[in-house]
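Only one chain is shown below, in structure tokens, and it's the form predicted alone.
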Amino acid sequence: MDAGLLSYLVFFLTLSGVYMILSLGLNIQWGYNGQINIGIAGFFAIGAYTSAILTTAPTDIHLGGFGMPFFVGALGAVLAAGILAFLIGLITLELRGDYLAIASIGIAEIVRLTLKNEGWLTNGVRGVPAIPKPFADVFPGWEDEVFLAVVAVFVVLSYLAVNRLFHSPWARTVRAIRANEPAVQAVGKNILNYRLQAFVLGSMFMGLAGSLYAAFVAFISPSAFDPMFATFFIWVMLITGGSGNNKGAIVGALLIWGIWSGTEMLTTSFLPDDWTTRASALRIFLIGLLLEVVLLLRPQGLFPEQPPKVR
């Protein structure tokens, strides 16, 4: 295969593994219990400075350099997206549709002022550098390509404990909550507390996939949050593939990132200069376009949820 190619593929497939991820967290959020999170990619920031400050080697331009071991960092990640998850969700779980969406978003705006303007924490918009990837120094060369199966891994474990999940009365419970709560705190449920489970659950994985893409890309900075590939993405992923159902999770997370990479290909490569960025403003119409036919044509997703196993 052309070293060319084998690069861009392990480039896609990784980046691929991370969407999945955030995918997945997502669904038992919105899918599971029908919560509006639009602040995904607050939670995916956190993730993915709390990796890099545990993980890359001591300086003075940013809190830490502690030295650690990537999966201390991923480790990090997921409690310090869990802990602020526990937290937020303990003002705002209480709050229902619109308002929730409102709120989320307002909360991963402040996180993303936070982390642009506390430069003694993050370095503010110059970013944390060098952060390293798993396994360099054991096999020199092919990073990037023991990085991809580290990836790959981490989505197995996270599919398979998701999808146990699932199949369990925790997320009947939630399920049941997201169709008729009334009913199910009828039954003696303590309705926030699930809600705040879900809420907490799905924002570990979001920190688990910062840290993953913390550690590929090797440098972070603010901007690399943008909420229409941090956040927006994420919902077209998730309601393309089919809400509450974790197959469809996957899928539309290689499907839509395929799009994406693959328009970019096209217009990089059969487009003069100057029409590039305006070919970017239109394959995010197109995103946009797909989500809307498969809302019309399609609203359960490719893959619609199925009734769990009964145990």
The other form holds:
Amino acid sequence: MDAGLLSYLVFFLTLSGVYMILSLGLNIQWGYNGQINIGIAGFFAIGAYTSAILTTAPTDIHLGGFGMPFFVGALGAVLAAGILAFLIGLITLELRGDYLAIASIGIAEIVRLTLKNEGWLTNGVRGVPAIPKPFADVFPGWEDEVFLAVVAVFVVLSYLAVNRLFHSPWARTVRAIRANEPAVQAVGKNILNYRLQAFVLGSMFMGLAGSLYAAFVAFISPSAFDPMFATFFIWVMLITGGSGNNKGAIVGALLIWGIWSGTEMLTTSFLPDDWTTRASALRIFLIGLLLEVVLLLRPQGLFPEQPPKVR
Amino acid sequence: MVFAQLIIYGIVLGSILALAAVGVSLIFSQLRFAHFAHGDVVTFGAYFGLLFTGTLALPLYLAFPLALAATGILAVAIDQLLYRRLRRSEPVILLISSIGVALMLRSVIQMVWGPDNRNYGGGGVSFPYEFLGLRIKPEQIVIIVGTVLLVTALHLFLTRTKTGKAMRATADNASLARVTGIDTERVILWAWIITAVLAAAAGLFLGLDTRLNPMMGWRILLPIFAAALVGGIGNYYGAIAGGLIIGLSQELSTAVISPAYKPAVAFAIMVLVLILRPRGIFARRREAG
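Switch from the form predicted alone, shown above, to the form predicted in complex with its partner chain and output its structure.
Below, the chain from earlier opens the complete complex, with every other chain and molecule after it.
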């Protein structure tokens, strides 16, 4: 296989892995519990920046870096995203779903403004460079391939964990809250606690995805966390794949990212430059249209939710 | 003096937010979902204005009403093509569908008009009037007067017409309204027309005050929602007051903190209201949740 194609494949699969983890995180929130998080980009960005600040070598241009190993960075990312989710969840999860949706775009916006304007912390719009990859010196020259393996391990572990969770009594309660809240309240469950747990847990996966993304691209700036790619795409992935089904979350991520990347290759190779911006708008239009078609014709997605059998 | 100047800017921004927030409130009270494509309907209104003033070279006083009408038709078309087919789903599905609509509207604008900033021409720079050391641009007077006219028209519609009364009845109690023989589909149709006309006006005014950009509506979506929530979602007059409160606070905040954090001010007020008075600052004692 020629080197260009191989490196493109590695690039494609690594980002697919990041999207899969984001999609699994959203599945805990929306698929299991019916929460509408339109601020995925915020949790993703918090994870990426936390991990970047923890793992980069000491520098003057932003806070830290603390030169920590990747796994400390990833842990920090997960915790930071979780804490942010806890604070916002405390305020909004008691209210009806639309309020969380509205508040979550607020959170994403505040995160974006902070990253952009607090130069001492994040180097502002100039971004954080030189984020190291783990195990980069194991096979010199193959850093990206090694990192793809790391991402693959995280995807498999996340999938197994989220899927194991699906079969737990905890998830039964969380899904029951989505289906019939008063009934769950009547059997004496603390609804707010369960909601908060689902929201925090899902956001932690988004933070984890952020740390992987930062290490992969090695340079992050606020513009990388555009709501289009870091929020809306995840929704289309999960809805198309199948809300509530973890296999659906994985396949949806691969499918939508595949369509997006595939059509990008088509338009950049066949169209003149001044048409590619218009073509990219057309591709976004088609992604939006796909979401509507799925909602109208197959709202359960490719892989419908399959409640575990009661034994 | 600086303070008074910021109040003027705040009223201008507040008028724009108020017009858009009424629509969010109206759709929420009729269809029970937060309309996430609302910002992009605002943008479309602004660009329809550009189409009629720029491409068709009509004067503003003709172009603006045409843009309002065109946006109304657009919203009704979206409702008939998409939202109507989802009426029987849960309201959250409509919310997600509106996110898809937002993406589609924005990409159409990018395809047709491109990603760059635009304006309504006429030289671009207008000279502000000055009195008592305060500056106000002619456009800003148009915005404030236009908002007062539209809000008055809305008030007359809601209180004097049969459809307007039916609309308020549906907002209070949808099932009761239906059994008393109110044609809810007709009410919904009018709700979309009014929402879109007010949103388009907000877009045109925002375009007049600043400039046009495919992201302009999405960027003010958070303050619009904040205004609707502060006023108490489903409370149309509250939404107008909410718009002014958010607009004034955003502008006045620039005297104290960096203007870069203007959207954060809207969010902070919204969070405060959610904690202290989740049904809005004008909540009546009993209200349908």
